[in-house]
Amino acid sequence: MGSSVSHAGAPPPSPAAAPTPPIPVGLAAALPPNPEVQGDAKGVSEKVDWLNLPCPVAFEEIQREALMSLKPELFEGLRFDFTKGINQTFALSHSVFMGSMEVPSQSSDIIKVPTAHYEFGANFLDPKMMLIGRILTDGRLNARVKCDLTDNLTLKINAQLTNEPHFSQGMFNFDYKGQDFRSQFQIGNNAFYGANYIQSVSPRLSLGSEVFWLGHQRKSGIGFAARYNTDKMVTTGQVASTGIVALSYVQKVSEKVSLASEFMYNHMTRDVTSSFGYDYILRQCRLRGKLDSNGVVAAFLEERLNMGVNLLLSAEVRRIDHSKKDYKFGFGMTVGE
């Protein structure tokens, strides 16, 4: 008899494997993976879509990471503010202010004189529009108004009214943000005309421009800007007609600490100022500060006590010469979001 086993019931060969690539034995494998298969891969990793690139930040805000440093809210004598919320768009405001005011004199000498006053505002919060008002109690007003007329096109609008003559002032501002620039025009009292520009040209480059024309003076200038930013440091640069040349780096240490350096040169005055300066966010407080070339050195202290109330201080010294010094200290409370 034959083989009593049919071979259509045999089960069907098993696809052959992929071949598994060979252990490195000996000194191959001590040597590094090869740098032409990582550069292949980290190129199509990181390709740049110049067709798509970010949004970059309006031109007056370029150096924002800097100035949070390096020009704190500092203030000398006592700050009250109370804040109450209406509804979800409307609250009002309520500020005290208790301290001294520093007189321009021909000497060497800081003169300062105790004021004091009052301030009540209102404030409009709705997604498409924002309006702040305050009033003094000597008189002055400041008014504030954003409103988006389009998904891309917003006004502002500043305005502050005072009792002296020719001390009014009034700004009309256009923001145009579109997908890869952002453009501004300008229009203020006594003939004032503005317009600046800026784009990204690379994922974290972007260059921008301003020009300016005051016709109550018949003076005008032209400025140019740079700004490079990464995921731990914000480089700008900044030159104008006027003879501004302004340089900022701030470098981000951590989650919760930044530290900033500034470079200013005024060639019609030849004066350079440098600054450096700190932000330090804690669980329940934020510390700034900064130390300048003209021997200015400045904290300001902002420390949540509870919900809603949170403790201010500020500190200033500055030398006027060898010999004097100025000291200007404060303390405030802000209650209410």
Given for the second form:
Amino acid sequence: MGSSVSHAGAPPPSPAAAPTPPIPVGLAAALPPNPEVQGDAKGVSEKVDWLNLPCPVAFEEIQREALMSLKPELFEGLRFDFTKGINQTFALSHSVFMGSMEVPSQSSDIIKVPTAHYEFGANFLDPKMMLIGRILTDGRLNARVKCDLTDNLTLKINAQLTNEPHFSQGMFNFDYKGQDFRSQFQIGNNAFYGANYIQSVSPRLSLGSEVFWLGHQRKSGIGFAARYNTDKMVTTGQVASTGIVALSYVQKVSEKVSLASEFMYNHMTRDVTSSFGYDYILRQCRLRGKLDSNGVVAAFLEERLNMGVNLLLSAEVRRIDHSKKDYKFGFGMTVGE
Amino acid sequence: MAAKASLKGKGKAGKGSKGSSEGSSAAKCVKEWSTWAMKKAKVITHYGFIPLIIVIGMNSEPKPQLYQLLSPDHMIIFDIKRRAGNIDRHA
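Go ahead and give the structure of the form predicted together with its partner chain, now that the form predicted alone is out.
Full assembly next; the chain just shown is listed first.
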């Protein structure tokens, strides 16, 4: 997300015409968890060990808590995911989706296209290497590779290949993790090059910056980000030369409840959005809801019915004015992890 | 794909700087070769990535059987039943 804030001003490498398929919930659980920032290991009264600062969160995950609470994967229609574990490391997944997908349009009308697809996927999760592949009925392949080349150097490859020419995209990321810093170098198609660097400057504060260059459009950009977190709260701020300012604040009210808020300002389009949301993580269910300044009210419920069986309910209501009213309701089930 | 795009950019820049001289034939050759290689690599990845994951998974420890790929059993418990049968026989 950190990198996408800077890219949002320049046309992003992703094609606007092809709607991206929803990533199954199992994928989010299959990804290895990122190392947490050990914020408050030392008490306030203890001396700070300036030579032993914790490793910061990766630059693109800097708004991770806010995104988890405020941007659940809302969908419209029916969704069914089945993940079959064959091994500790190997699993196959089958996913069916039937519903409407929104197609981005120039006019202010919302155009929905009814789509139905089946997605077959295979996951191989090793401590050192992770391979995830998903193929849809229309021939699109989503491939993700994460390989630990050494203890500190990681290679990540992310690709969406389609049958239509010139619509495929891919990105190579090289991550280097130091004791209290992380750096990343990205190469993408359409001659996209990016680099970012984030450093812990205190046990709770980390600062980072990124630069990117789009070859085909001769556009470049630079952005800065800061993240301050304690046990109970996380606050982040990001500024980019594409004219985007994004701030977020997440407060963990208790073990089960956390509240999040986000503010985004786009200087080029004079667009301002702010949203507030809550995240209840209870024993049998997880409920996330949000309220937006665009007039959107959304909620997402994942309820654990049984061992390995989850029920999903998704709702999004937009009622800001007559032209852009939209009501989206979806239901689904996830079997397996 | 990424390397293909970046090589394309470099190839075009090389052609522009050399102008219309014949010295650009080497750069053109490299560019055509790399374009052909990237196209083939894209097709191979498109068709072969998921079979590659399946082959790697079937060869990982503990080695699964072929029927486990197709059986609709969730979290195969057949093995557990089979092993339980063996223990009964020994006892």
